[in-house]
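Next up: a single chain in structure tokens, the form predicted on its own.
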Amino acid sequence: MNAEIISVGTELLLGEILNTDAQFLATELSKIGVDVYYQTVVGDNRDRLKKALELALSRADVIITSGGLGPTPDDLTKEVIAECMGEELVMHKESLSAMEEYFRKINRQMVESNKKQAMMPEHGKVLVNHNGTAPGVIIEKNGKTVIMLPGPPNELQPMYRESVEPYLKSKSEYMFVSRVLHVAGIGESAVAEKLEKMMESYTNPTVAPYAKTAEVRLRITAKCKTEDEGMKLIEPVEQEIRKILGNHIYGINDDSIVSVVCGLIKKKGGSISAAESCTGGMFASMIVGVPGSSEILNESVVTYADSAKMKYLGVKEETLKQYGAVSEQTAREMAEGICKNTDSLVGVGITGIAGPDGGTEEKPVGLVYIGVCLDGKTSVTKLLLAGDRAKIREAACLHAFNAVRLELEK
């Protein structure tokens, strides 16, 4: 079974919003093995959206729509595709009670144009939508199937969760399955050269890397009839990658390099702080968005200037002045002096440059030292970032949590 999307709104077309609908509905899709081949846009246009749904008709077994089901006349989506199955609108009456109803609720005087969301195709399965006023709807006709949902993102997830899936997967035989596989300290394409054979000739399952910000995740997807059918085709696959990556692979599924080392600091019974320059607080800053952070984060410092490196750090003047702010030694007494200044298990120094300026040929835009002290041993990592000046400043982040789980690890 395959599937086109196609979103409809001149306000996606116009970049004034971000098109989420999309991203959720081929995420979920590609969970219970519908392949989406093709995405489409399209704004407001009676013409420009006839002419989309006839394409996707003519090349997909189930077509499905965001938008355009709202009571304004631009609203088109139902009328279109009525038509274009040859569809006759009629008045859905438990549709309009509902919406009559939802008014009531929120104490507000339904309007006349309202009356149009619950207009539906004669022959079409009605779907309730509990967050707002428009219903959706499937239509199944010549061996294809339409399914129409609300725009706004609160009300087409958990339409499409509640209605859409279950019925999607009543008219399949297989299901897929996966386990995403999160892989930190090695770039994508020396992951696919440790995998190639193994990508090349698996069929099912199937392994597939996608990079992320100082990360590789890999997607491990079996076809299946039932889920323990799925995981356990997952399995030797999952261990033949392990030993392949070994501690490159930090975590699964909804794992975070941020979380997987709260959660080490935790099971230690210890705590984290830390000494930032170029990151600017954004180190601690991520730790603070995990539940239950307060039990490991102790202190943040963020100590920009070289006179604030020695004023709460202890780095001593004569390494500022014969190796610079940005270097080995430099941070390796942050993370000393931050460590020892706080009483914490885990000390981390990051310095670096993070641009778009201060850069030299020795020490470029993008060059990070972090330094991590644990247990009184102190390891350093050098790095040569690429990008912005944010994606800098977030990969040195990330890659300082790395380093953090490699020393929890040993």
The other form holds:
2 protein chains.
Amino acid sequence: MNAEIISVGTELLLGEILNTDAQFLATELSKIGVDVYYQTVVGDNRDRLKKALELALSRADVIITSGGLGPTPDDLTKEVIAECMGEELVMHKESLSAMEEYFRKINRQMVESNKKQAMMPEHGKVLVNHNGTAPGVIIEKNGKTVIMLPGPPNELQPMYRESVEPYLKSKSEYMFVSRVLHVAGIGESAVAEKLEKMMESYTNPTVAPYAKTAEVRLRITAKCKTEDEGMKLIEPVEQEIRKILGNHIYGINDDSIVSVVCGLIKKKGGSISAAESCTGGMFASMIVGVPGSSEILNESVVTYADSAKMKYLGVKEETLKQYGAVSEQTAREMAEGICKNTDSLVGVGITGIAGPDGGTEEKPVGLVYIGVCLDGKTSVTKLLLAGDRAKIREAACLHAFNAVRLELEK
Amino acid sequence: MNAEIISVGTELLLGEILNTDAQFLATELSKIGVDVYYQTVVGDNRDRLKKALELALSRADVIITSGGLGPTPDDLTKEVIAECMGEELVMHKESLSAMEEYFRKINRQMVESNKKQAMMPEHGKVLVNHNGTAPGVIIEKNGKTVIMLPGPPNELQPMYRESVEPYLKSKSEYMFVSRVLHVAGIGESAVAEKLEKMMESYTNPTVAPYAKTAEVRLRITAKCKTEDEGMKLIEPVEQEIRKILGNHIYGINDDSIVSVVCGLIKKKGGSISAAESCTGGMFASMIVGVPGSSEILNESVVTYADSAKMKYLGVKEETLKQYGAVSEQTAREMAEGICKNTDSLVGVGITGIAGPDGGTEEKPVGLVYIGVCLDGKTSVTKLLLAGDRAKIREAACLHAFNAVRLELEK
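Given the form predicted on its own above, produce the structure of the same protein in the form predicted together with a further copy of the same chain.
The complete assembly is shown below, putting the previous chain first.
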């Protein structure tokens, strides 16, 4: 069974809102094994909506629309779909009284135009909307199914879970189970090359990479009848990948490099502090972004100026003079200084050139040194990062977390 | 001139990522008067991509694609489009050497598969990618234009601004000139109420608000033949709005509350330091995100634990005991402490409850106090912010910058 998602609304074509409905529906459909080959966005325009629908009917088994079920004249979805499928719109009494009840509840006057929302295709299955005035509809005709959902996510999502998912599950014979592996310290092309055979020849499960800032994600997806069967298919492929990529793999599914590092530090029962130059507090902020991080972070400093590096970290003036603020030596002294002065398990020093200016032949924009001090030992990683200032700073932080992870896992 | 956006990537069909590229392109195209009637999302599949492209060519003047320009075998956009438009792919030497240079810069081995990214349609206009390995392309043929852009937003957006926008502007007969006013310290509905008449009745220029985190943006857009004509239409409306909103308006166009505050501090010739609790370094990081911020920020501290608030800022133990870490008094002592200890022009203290846990009846999640110390005077702002942990922390920072601005503008 394959489905097509049609998102209706001129505000989408103008970029006024993000199409989160399409992402929600796509995610949910893939979970239950419904293939989606196309998503279409079309405005509140009768002809173009009709064309999009006719095209979808010609190539998909199930069409799911979002939006255009409102009370205003430019809400056309139901009218156009009814027309295309040869359905009359008739007043649906339960929907009308439910709507009247809804308006009583929020104690607002129901206007005449709302009644339009209770007009339903004569053979349609009406889906109750507990969070708004527009009911949804399912029409089955000529071997095709069209499902109309309201646009607001807080109405569409519960309606999907309550009415649409059970309906589709009852129709589809298999499901998809997938596992995401998070890979750091190696680029997408290199990963693709190492796993080329799998990516090209494996069909169930499939292996697909996608690049994120400072990491690559590998999705292993199995087509199966049960969760168990899926995991049994995924397991050996995951092991094969782990053999190839080793400790480049830092986590699975919803893990992030930040949450993984926070977890490792909690396990060790210590704290982490950073001395940040070019990242300017972003590293500490990422830790504080994880709920409960007060257990592992008490304090952290932004030492942007040389004076601050000496004041807070005891970086030696000679070091700054001889090697410069962006150097292995300075990164080392920053990490050791913050670790000592905050009595932390892990001390991190980050110094680099984020650009756009300040680069030289010998120290280009993107040059970053990361010092990690743990158990009195300090390692320094040298990075050459690409991108704009924001990208370089974010990548520097994420690489720093990976450097901390590698030390903690030793 | 009308355009169609085709987003290429199975990860979009699976709902793994949000289609922010389509929103960005739709927003930018509407700004320059290019109509978009359809957006299509299609996976990394040769046949379906070909079908989507052929359909778009049949109904749009300009087709803009995003994604599928990567080095892996499932990156097919360029190949399929070249085929549909009868173009040979030939090695583009400049792109190849740019790519080799790029890999030298990031100190990574360029693998064979990357070379595929330098293969270009023989009659294509190549668009340089300063932030990644995949160049973009413009092909003009048989009265149609196809523009291929890389998928990653940090590559697509600068490439659009640098190469695509000027190209499209040169093709369309009339232009849109717009000016954005940035409004802080007042909510969207309040702004909408104050400007209701304008927003409803003005047709050229139009006035449209949109809400962003901790600010509202007002776009004044004129349809015109020349930049000058546009500005003449915009000028009086802007003055009218400024009369109504006064110093809620902090900047225009590309200004951000951060860049505006950095500018004000540079003018005064001083520095700023922060003592951050719930924001955990995000405030300082936002300043360091502005190029050249080393002039105004030397040091800043993350004082997450009470002990750190006493150690770095001299916050009194009684204050913490009596009023708590999240209180007007603590925010005041944090601001004064950091200002004094760093000898800064402006000292900022931020303390709050970002959630999801830690809220109480009397101190709920979203409660944030911001202290601003300037010229020995300290003001404290109390906020009640909505949203999740990330949203509350970001909003707290942005409100803090606005509080600093209001003090500096006094």
